[in-house]
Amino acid sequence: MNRIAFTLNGQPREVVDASPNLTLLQWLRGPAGLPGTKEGCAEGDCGACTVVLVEPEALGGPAYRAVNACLVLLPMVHGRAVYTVEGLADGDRPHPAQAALIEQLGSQCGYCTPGVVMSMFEACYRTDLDEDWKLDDQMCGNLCRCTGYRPIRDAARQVAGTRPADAFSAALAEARPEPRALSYEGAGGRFFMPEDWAGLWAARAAAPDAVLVNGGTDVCLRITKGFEVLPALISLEALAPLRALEAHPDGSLFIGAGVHLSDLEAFARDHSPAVERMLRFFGARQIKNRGTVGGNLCNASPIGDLAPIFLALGAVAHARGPGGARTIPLDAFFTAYRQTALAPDEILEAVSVPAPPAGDVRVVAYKVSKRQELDISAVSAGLWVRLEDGVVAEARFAFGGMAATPARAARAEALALGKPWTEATARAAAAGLDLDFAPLDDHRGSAWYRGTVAKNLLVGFFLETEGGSGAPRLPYRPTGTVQVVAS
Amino acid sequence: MSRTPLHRPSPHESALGHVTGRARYVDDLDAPPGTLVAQVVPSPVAHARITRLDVTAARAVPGVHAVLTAADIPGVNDIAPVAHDEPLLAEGEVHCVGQAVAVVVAESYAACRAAAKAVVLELEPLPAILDLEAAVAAGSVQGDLHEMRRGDVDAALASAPVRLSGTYRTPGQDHFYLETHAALALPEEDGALFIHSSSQHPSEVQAKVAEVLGLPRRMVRVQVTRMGGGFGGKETQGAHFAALAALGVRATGRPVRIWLNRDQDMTQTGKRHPFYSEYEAGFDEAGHILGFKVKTWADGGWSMDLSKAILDRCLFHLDNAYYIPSLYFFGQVARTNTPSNTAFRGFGGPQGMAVVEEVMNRAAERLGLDPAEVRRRNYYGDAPRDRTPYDQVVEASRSARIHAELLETSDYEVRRAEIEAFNASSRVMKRGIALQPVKFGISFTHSVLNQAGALVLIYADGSVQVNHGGTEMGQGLHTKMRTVAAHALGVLPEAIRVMATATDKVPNTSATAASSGADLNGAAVKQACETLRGRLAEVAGTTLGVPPAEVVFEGGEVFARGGAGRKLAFGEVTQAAYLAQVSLSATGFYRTPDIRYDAKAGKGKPFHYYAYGAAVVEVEVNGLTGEHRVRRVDILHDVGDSLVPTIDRGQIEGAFIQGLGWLTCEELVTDAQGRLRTHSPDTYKIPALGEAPPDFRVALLTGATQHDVVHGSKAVGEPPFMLALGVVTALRHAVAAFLPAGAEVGLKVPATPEAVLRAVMGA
């Protein structure tokens, strides 16, 4: 088959004989002649190319997602229907996310506009922007160098959650998952979207070179700022098996590997408030909406954001490839550089937390970076320890930035437990650290730094979770991730 | 003067376009079928003589049209603005890494791409300077020296009670506008081209394209719709793509589009200057200024560009608003193997306040007094404390108002008091607040450039098109424009429309740059306009029977004085001109009067006035991690009397962040080979939406008519930019916190988590 099909602005479309290659953004802007949408960067950092996907499965139903649409490839909307800026307006009438970014003066040279509009749409939408932070973090994917941001941010809260009563509304209730099954050929490429694990055997089986890819963040850099030429790809987004998302009763959670960070977001607030904590932090709205759990742990950066959580967690790792599935635990699951322990044919299915046990358990996500909002991190950690009597029974510190892999600190684990946690216990499991790792030295902070906010951020753990078990919610707007109210 | 839209509200003139994605900009433009593109091929080192340049495998690649060199350009192959030292296509060297060694003109980028890799270039490597300090070591500078001196500083210093010694450097910052540079090449009969450009500097696009083409000016017309932003980067380094797409068209006969991705524009355009400064400075117990030494550099990177009048800016700013009893400033343009700096935003002001403002706030807190006592204490004042170090008179400086009525707005005492108590009782969260003056000269320092034109054309059906010689980067200015315009001829704004800015409408125009759009262009739009609107009222003074004195405009309505009579439409009146043979087009012109600069004496009058503001500043630090938060920031800026409030309000607020983001987050790294590392959004971090404060409070100075400015109004691009000076301090007062009573604070800029957690640790 060499069909894609999708709706644009509710209107039906086929693309026959592109690239699979070829960028939505590349696309809209080329041959669909629709200029609006920007490209400020190909690699989703500047979300001037914003547009909005309906996504029907949704955590908590159908919903308006914004996506960078320079790093969705045009296949990966076969049976999507795509909203650009230049769908919204009724007639001369502006939709009110574009009416009230005029009436704030929230564009200036106007060239990041269509991009804050798509983000302001999907607020306008949403039904869980309930805390004023999720405003920051649905709009910080959005860079405006003209207005310094404080007409964006009055406008986006003047829509939020608004639902207008309008055909987009409506659009939205009668969302349904389309077929999205596709096996596509085009212009000497491949991509393979197969539903179900044997339509996975096969496409693997009939390209075995195939570059696996799920919602395309990290893969796609490497067409649009590498300009490699993916000549097969398989698309893991459509297989239904990967969205499980599971709490049950003793406390233990179920990740499937395909579930939208953004969805992973919504449902740990109730579940897991350390991993909410991490996502709080992670990328922007439009890479949460399209970014995955598996292919943030696949993709097995050193600095990965959820892996020092998990890793803190004692998360475990499902793999499944066509002679079955098995299961690996997280800190064995990252074995070198941007390497894990799953074999060729194998894909990671799942990522399961174990049921906390009971007693006195203290948990917490950090991530540190330049910029707080959509950066890298200098350094990310998960912090957990289990204390019984004032005692740390159990430690768990893993970091992120701090060597070729997230990994556990070894030394500075077995420096804290069977010591009362006090801050000095946490001082001298710190410095621990320096034997655990040699921090990388680069762009994003030097190795001095690394290693003094690593240790640093121990102590803040012990600081912030003083008072017992958890750690407190974040305000609005923390003076960085580590949150220590009292003195 | 019920009915004008002076002084008023309104959003910004395209904003309906920017929202619905129906506002063009160059690359969204159609191009006509058969249009080719083009892409620099860059040098790969930083400094290296040329042994060999062959792109006969190049031109063979499938789908190129055309691969040119310096061999191939018909003119004269220099793009440099003033300095004739910056060949377009390199020739025999290259100078940095990222300089354009042939262009590829092809079908597509991927072409471009096959293409640049086909193209045999050897070089034999020279010794490349690569940072600033190391071409100060070695002398390696270029272009005069700039000095200004007043009464003996040595002695003053010498006899000063508290002398301050030390270095000082600010860094390098990329404009990062959202849409990169890019330019779109057309050919017209005869061997003409017409040209879309994003560029802040038409008519430089228009001569550089004539001299590489070897051209005279008649056959290039280029038009600017409008920027996805500019901040200065726009106002030089456009000619370059504008030309060699020019190239590119005299070598196909075809129309070519050039587009810079944005690690190409990043490692290939040139940035705000570095500056690196050495000073000495002596202060009484008091805290006033006594005397004060600056030698500073501004890294030029390897051609001057604009560098010259970058490093005069500084120096016209070493003072920012405090009067300098004795003084000695040094500057010079060093010369590095990097892309060659450029205009941005402050335009070395900046930087050479930032001198000024270390050592004030290392003087406040050496006395143990309020850093904002200590600013007020030195502000200029009446004679002899009202001269700057280059003689101009500082007439009614308003710093002493501002400071005032801002210290009050913001309840800063109090807010002092509260920070030091939180100090006392917390230990990882540190406060700190600081009060920000800025004193910003405007006009171009190249008195010349300080002229404008204007064209205004009134169909016979009362519609009005509006043309100046100044470009719409976002800024607002053809908001301001159709303001006075319709100010001036008494109609609605929606009957004006701004057309976009073309060298074949407004001739010889200088860049919209120096703050100067509004007030340039402003007077020139306005006379245009007061001359059609005489020559309406004599039409209608006839029709209402009244001396065309009496002949009122106002609303889109015609009427006699006191409004008792009948009242015409203004598309009646411009009927009624047509049909009495009646021109309904003018040209205004504007230069600014009574401006000059000595440079070899230090002394005269660079600027025509000077524009004020103050921020009081209250941010937040984690000691465990150096992070840090802007919690509310308060402005009092003086824009005179605002043309349009909102859009100046827009100014300030987007100046203020962009401040910000130089002087905390953006850090541009550069490796051993002089290769950028930070060139794309991943790496180089501008402020996101959450670095705005979450308490954000701007207002306007009130009562402060500014004289000899379209209406009684300000410059307002450049001078709030400053104003985030005030984070630094504030981040300084929260660090001292952390250390011990009157240890140093050694705060580098930018205060990235890491430079701020090296303060708070004394690492």
Given for the second form:
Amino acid sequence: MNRIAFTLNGQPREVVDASPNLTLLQWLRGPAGLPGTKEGCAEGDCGACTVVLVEPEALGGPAYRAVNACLVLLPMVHGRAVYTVEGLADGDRPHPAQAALIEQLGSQCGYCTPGVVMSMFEACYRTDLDEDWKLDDQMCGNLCRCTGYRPIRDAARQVAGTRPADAFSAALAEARPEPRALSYEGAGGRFFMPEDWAGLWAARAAAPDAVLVNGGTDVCLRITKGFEVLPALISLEALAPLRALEAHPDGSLFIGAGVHLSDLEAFARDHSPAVERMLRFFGARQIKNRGTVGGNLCNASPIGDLAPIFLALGAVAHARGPGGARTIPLDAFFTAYRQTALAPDEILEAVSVPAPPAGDVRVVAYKVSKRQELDISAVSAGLWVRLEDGVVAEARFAFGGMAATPARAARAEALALGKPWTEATARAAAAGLDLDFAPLDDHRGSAWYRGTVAKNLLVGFFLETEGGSGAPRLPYRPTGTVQVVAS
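Form predicted on its own, following the form predicted together with its partner chain:
All you get below is the one chain by itself.
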């Protein structure tokens, strides 16, 4: 099929002549003639370009998902339904999200407003906004340069979870997965989106140098910020096996590489609080709605936030190629800076987390960054111990931002093994980090800073769990610096 077919604001659209490197944002503001969606940063930080996709395969059923249009390539919406700010009003009657923003005086210069409205639109139809932090998380990816945050938050709270009985609710109830297989060529570029393994291997044979992409939150930056032209791309997002998300009776987990981070976060709430904890401040809602488990791991960044907690949990990577499948312990998966143990013809299919052993197991994930939200880690950690009669029987201490790859701290682990789990033991193990790592100095932190933070996290791990809380959830800390409490 050499055409990109989707629905836009409820109407079918087809594109046959666009470059596969064209972003959805560029197409909307250009050929589509819909300039309501704004361009701010072109890297997923400001939220001005937020639009909404229908995700029929979302965890819990079909859902509206706010995404950054600047980080979605146009062919990626093939077989999807897309909504922009122009498609929300019912004639002269604004959508409840638009009406709430007007009533609460949440629009000042107005540049951010379309993106704010679209994030509120997703919130309007969510069924899981049951904790205060989720509203912060819903809106944190929308930057308001006029500092209109309080009225924006008030408007979001007004509509969040209301799920009006309107045409959008009806459309969501009727949403079903559509065929998405695509082999497209336009403006000198090629884009493949296979739906099964055979299609994937055929696409890789046809374009062996093609760049693999799934959510696009990283690869698209090569286009929007690096100004690269990628002649061939293969999207993995239509491969159903990559969306597997299973909790087994023994407590083990099987997490497909194509699982979106927002789905993993919701799933982890019940099945892995430490993973949920790391995902809380992983990125904006729009980023988590597109970013995937496999993308974060295969990027192999030393500051990729999922790797440390998966390393601490003893996870295993499942690789698949034309010759079959194999497993790789995650602590052997990262081989060098931005390199993995995957063969050139393999992809990451899934990550499995073993069942937690019986007894006293304690595990926590930490992320340290200069901002609470929408920031890259300076240091991250996944810390895990199993105790027998108060003595450390097993330890896995994994860190990001401390070396060329995410890595376990073998010497620190050895210093803890066989010792009573006390603050003194934690401090002795922390001292071993100087032997495990030689952090670099860069703009996110000096070597001294990183080393000191890592040691403090290990001691903090003991202090946070010494009361017997094996996997504590994060408390709610409001984004605002001032809170007004009603008397």
